[in-house]
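Just the one chain here, laid out as structure tokens, in the form predicted on its own.
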Amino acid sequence: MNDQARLALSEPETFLDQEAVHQIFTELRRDDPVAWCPETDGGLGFWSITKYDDIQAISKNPKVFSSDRLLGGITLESAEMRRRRQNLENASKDEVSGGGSIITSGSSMIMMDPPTHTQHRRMVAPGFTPGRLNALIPEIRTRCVEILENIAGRGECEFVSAVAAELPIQMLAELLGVEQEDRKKLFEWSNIMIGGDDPDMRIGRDEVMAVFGELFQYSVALRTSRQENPGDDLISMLVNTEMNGEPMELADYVSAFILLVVAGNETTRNSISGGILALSQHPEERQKLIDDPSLIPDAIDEIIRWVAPVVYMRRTALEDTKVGEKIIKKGDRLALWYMSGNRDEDKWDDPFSFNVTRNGPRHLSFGYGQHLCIGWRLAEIQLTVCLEELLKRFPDITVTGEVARMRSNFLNSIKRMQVRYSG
């Protein structure tokens, strides 16, 4: 494989063409599964890890492969995202409501290693127990039905804004214990935080400062409110659970709030929209689920494998080590390409076929090891309920026209997707 193809993995533009990206990953898995890749904009380069077993092994070894924010965290920072971070770090006291340095100095659990990661994860773990999530199913179904009733009779709609984004953002507001009207702010903030590499979603410096200032004020007001009147929501858990006898620091709390806002809706949104696209592109698989809805819960794993809502996570080597046949030096960065691991020919027969009755290993889309997404089960429940209700009401739902993907090599996100349907 030539250097240009390796370089392409650091360019968000590349991932607008899913077929081309999968071709790069297929060649790397076959010829160079631990591959050194250069970066644009003078980046240092990184190792591309493309095989399922290697990704799992690295993910469960935080003593050697770190997620720590101080080492760069979990992403390969683009030039645009670097500029945004630097603007926040250098913001004056009159900007970002004085919270610029607080926003950039805190760490959330996704950018921590054990034992600190474990302590922070335990703070919100009570919000994701099987009993609590199962108790949410009736409400998820009620909200989903109401959302689908709103599009009934139209014959067509823009699916992402009408359905795929609406259900998880409503449930996020519920879990945070905020008014449903506030979900519009949460949705806007989430898009701005993850869309910096997309020209359609990018905003100017002053607007970024204003948005992060609004988010900072909102999160701090929530913190004060839950300190005075705690409930059983996720914010109350963050604010009122102590570590080593001390409450969570403000900077870490703000970072945790941002993580909940983004992770609480993005992966589910991407899985729902990507799942409907896959079923539209493979009508014979959709028909299996229509003929036998009891297949839907088991089909969810295949849908999430196929969609890969999170494209990769980064790690940083804490010592010299070896992955496969390659020597990894201390300080080297590694991209764990979930999108590639999910199509590993050594793990699935015919991994490029979409098969809702497939049996095989669990996908990597929600991570592995101690950083397995804490909300993975909630995401699966929402996707299951959405497909059950959607295929019952609109069995012929079909994607029409071009699908507009977000320009990103981190999240596999669809911005706009027009669908038509009867009913």
Contents of the next structure:
Amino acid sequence: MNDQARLALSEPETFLDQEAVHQIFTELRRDDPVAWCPETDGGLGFWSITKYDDIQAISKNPKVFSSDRLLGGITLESAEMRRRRQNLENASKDEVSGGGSIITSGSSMIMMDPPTHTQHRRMVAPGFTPGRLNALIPEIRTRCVEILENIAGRGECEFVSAVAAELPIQMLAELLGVEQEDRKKLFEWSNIMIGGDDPDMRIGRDEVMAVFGELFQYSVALRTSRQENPGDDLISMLVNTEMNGEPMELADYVSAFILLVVAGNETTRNSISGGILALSQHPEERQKLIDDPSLIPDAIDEIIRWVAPVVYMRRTALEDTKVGEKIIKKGDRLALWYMSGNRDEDKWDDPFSFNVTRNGPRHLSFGYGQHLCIGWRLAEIQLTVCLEELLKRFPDITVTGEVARMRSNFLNSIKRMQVRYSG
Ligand code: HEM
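Condition change, the form predicted on its own to the form predicted together with protoporphyrin IX containing FE:
Below is the entire complex, every chain and molecule, led by the chain shown above.
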């Protein structure tokens, strides 16, 4: 494998061509499963972990492989993102009331290690118990049916905005206990947080500061309202649960708010649109689900394996250690490429075929270990209900034309996708 291909993994551009990325990962799994990858433009370089077992082993060892924000957290910034973050941090230092400095200084559970991580995760865990999520199913179905009825009779639509984005954002508003009309704001903030590498979605520094100000004011007002009138929503859990006898610090609360907004909607949206794309490209697999809808819950596993909505998470080594044959130095950064682990030839037969009745190990798309996605079951329920209702109404739904992907090496995100259907 040449340096050019290794370098390509830190370039968001590369990920616009999924086949090319899978080609790089396939070669790395075969020839260099723990591969040093350089970066351009002042980046320090990182280790690419591409095999399933290595990704799992690292994920369950936070004592050695940290997610701590102060060490850089869970993403590898592109050179462009690094410049933008530094700009923002400098702008935030000068600004007094907009909340930018608080937004850039807090930490959420995803960027913490145990034991603090465990304390923060416990605060919202009651919102994700099986009983609570199962009780949401009728509401998810009602919302889903309403969304689908809105596109009925049109013959075609832009699927991401009309369907895939709508259901998760409506459910997020529900979980946070905010008005449905606020979901547009949540959607916009989430896109701004993740779209920094995409020219269509990127906004200027002043605009970002204005959005930060708005988000900050909104989250603080919500905090005050839940302190005064607690409910059983996720915000009330964050605001009214104490840790060591103290409420959560404001900066950490804002950071937790942002995490829930981003994590809870982007990923589910992309698995819905990625799932419809996969079924459209594999009509024989789609037909199996139309003929026997009881296969849908298990098919969701295959869809999420296939799509890998989160491409990787990063860790930082806290001590000198070994992964496979390679010596990892304290301070080295590692990318756990879920997108690669999900196609590991040692774990699945024929991993590059999309097979809705496949048996195999659990995919890595929700991570593993301490940070295993807290919303995994909610995402699966939404996807199941969405496919059940959608295939009932529009069994011939087919993607037509271009699939516009977000420019990112972190999220496998579809921005726009036109579909055609009868019904
Ligand atoms: C298909 C949909 C989803 C995917 C692929 C996904 C993926 C992930 C992954 C890979 C992690 C692990 C991070 C790590 O190891 O560093 C994670 C964590 C997390 N996810 Fe999800 N997620 C999805 C849906 C959701 C939903 C619906 C919610 C909430 C409403 C959510 C909330 C979170 C939170 C709060 C964490 C942090 C957990 C922790 O650090 O302990 N996710 N997610």
